[in-house]
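The chain that follows stands alone, in the form predicted alone, written as structure tokens.
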Amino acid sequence: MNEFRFSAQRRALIEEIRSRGVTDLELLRLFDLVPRHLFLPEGVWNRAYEDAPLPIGFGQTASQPSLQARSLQVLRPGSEDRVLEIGTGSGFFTALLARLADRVYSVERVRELSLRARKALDGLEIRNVAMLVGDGSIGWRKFAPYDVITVAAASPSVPEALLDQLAPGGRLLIPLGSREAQDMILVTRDAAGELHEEVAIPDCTFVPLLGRYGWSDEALGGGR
């Protein structure tokens, strides 16, 4: 499959992202380098370059590209950074992170999504990503601490386990709020170990973070 078949649509998406306040050329270039459609079910390829969340199965969605770009602009992963991603999902954001950071550790609770994302990453020869199937709310302690932690699911509060795995000088971005609406909160740890919080991106909606330190199935009324 020719990965450049949607090149015009990709460039239109980049202009849409730019119009939403992301002007960093390196970040914008990522959305041209990484073909989003390859991370999505083929049935939604015709919508792959809309600036919209898209279904990927198992009750999950691929996030809106402009929101992902704004998240990268807030987190600023660097070439020496170790990144923990909670919620691999389609793997597209994983690929973007991998182009910026030294190493990405990505946790997904749905095995089928993790396997699908791994296949897409391998297809693009992205080799600096380690993946785990499990409870993302407890993080991945084996490789902590992390310079960047990003959470692609909404939580009622910041999981203590993730805060424990954040390095001095590290940044953590997570949607906090109710089940229906959240703000993306940036948590930073200064050199002295103190934590600071601020609203980085207001008014967003994510699927719930399920697990020990997130929402329980019972709190959501059961099921996924």
Ligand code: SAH
Given for the second form:
Amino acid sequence: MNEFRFSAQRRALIEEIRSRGVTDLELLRLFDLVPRHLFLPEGVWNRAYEDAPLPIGFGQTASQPSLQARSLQVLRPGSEDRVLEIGTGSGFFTALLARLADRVYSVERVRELSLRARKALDGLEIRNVAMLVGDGSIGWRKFAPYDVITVAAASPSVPEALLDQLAPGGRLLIPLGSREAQDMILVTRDAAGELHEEVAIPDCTFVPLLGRYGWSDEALGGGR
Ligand code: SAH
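Following the display of the form predicted alone, present the structure of the form predicted in complex with the named molecule.
Next comes the full complex, and the chain you just saw is listed first.
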């Protein structure tokens, strides 16, 4: 079975993630339970367990696994939580979130990526994910508010619409900065409704968030 391939490489990746400061055993185990290669184009399967971003087509990349593990460590999605993910991409992070949370709502602007991710999730019988094709910079109002909001693309500022859709006690993680370099910012909403902001993971690089509250296509020179 495809699922059981690369198990030695998977163990090596988990060691790498642990060495980067993720010690929570439940999180580490997830990377064994969800085979990353099944979310990637076959042409890059031989690199699926490197701790590296990988191309998934349409000018997009699957994020670096250790960065995803650190993001989960910051966000701590719980079994009762409803999660909004902006930028489904390969669907690998969607699968990790779905294994931790009650329900995941995932928005992706590239239809083909969304369809491919759905197929991979179906293959693993992951059923608690709702997917939408569209501009995630405006969130997904229908199912708001969310306990956790995670954005996998870099933005010039925190989209106002996402803040509006964050529940009391909620956590939002988003890469903010220039086109070339960002810090991952954690925004929390306390029980009284007040927002607090801190740098959770400095120095990272993501593909740009396009759309109404992200970067405009023109600012990128178009065509991406
Ligand atoms: N976590 C994903 C990351 C994919 S890269 C993975 O590991 O595979 C970020 C994704 O965000 C890309 O697929 C890109 O198409 C998508 N994206 C960019 N701007 C978006 C927007 N405004 N709404 C929804 N998705 C967006």
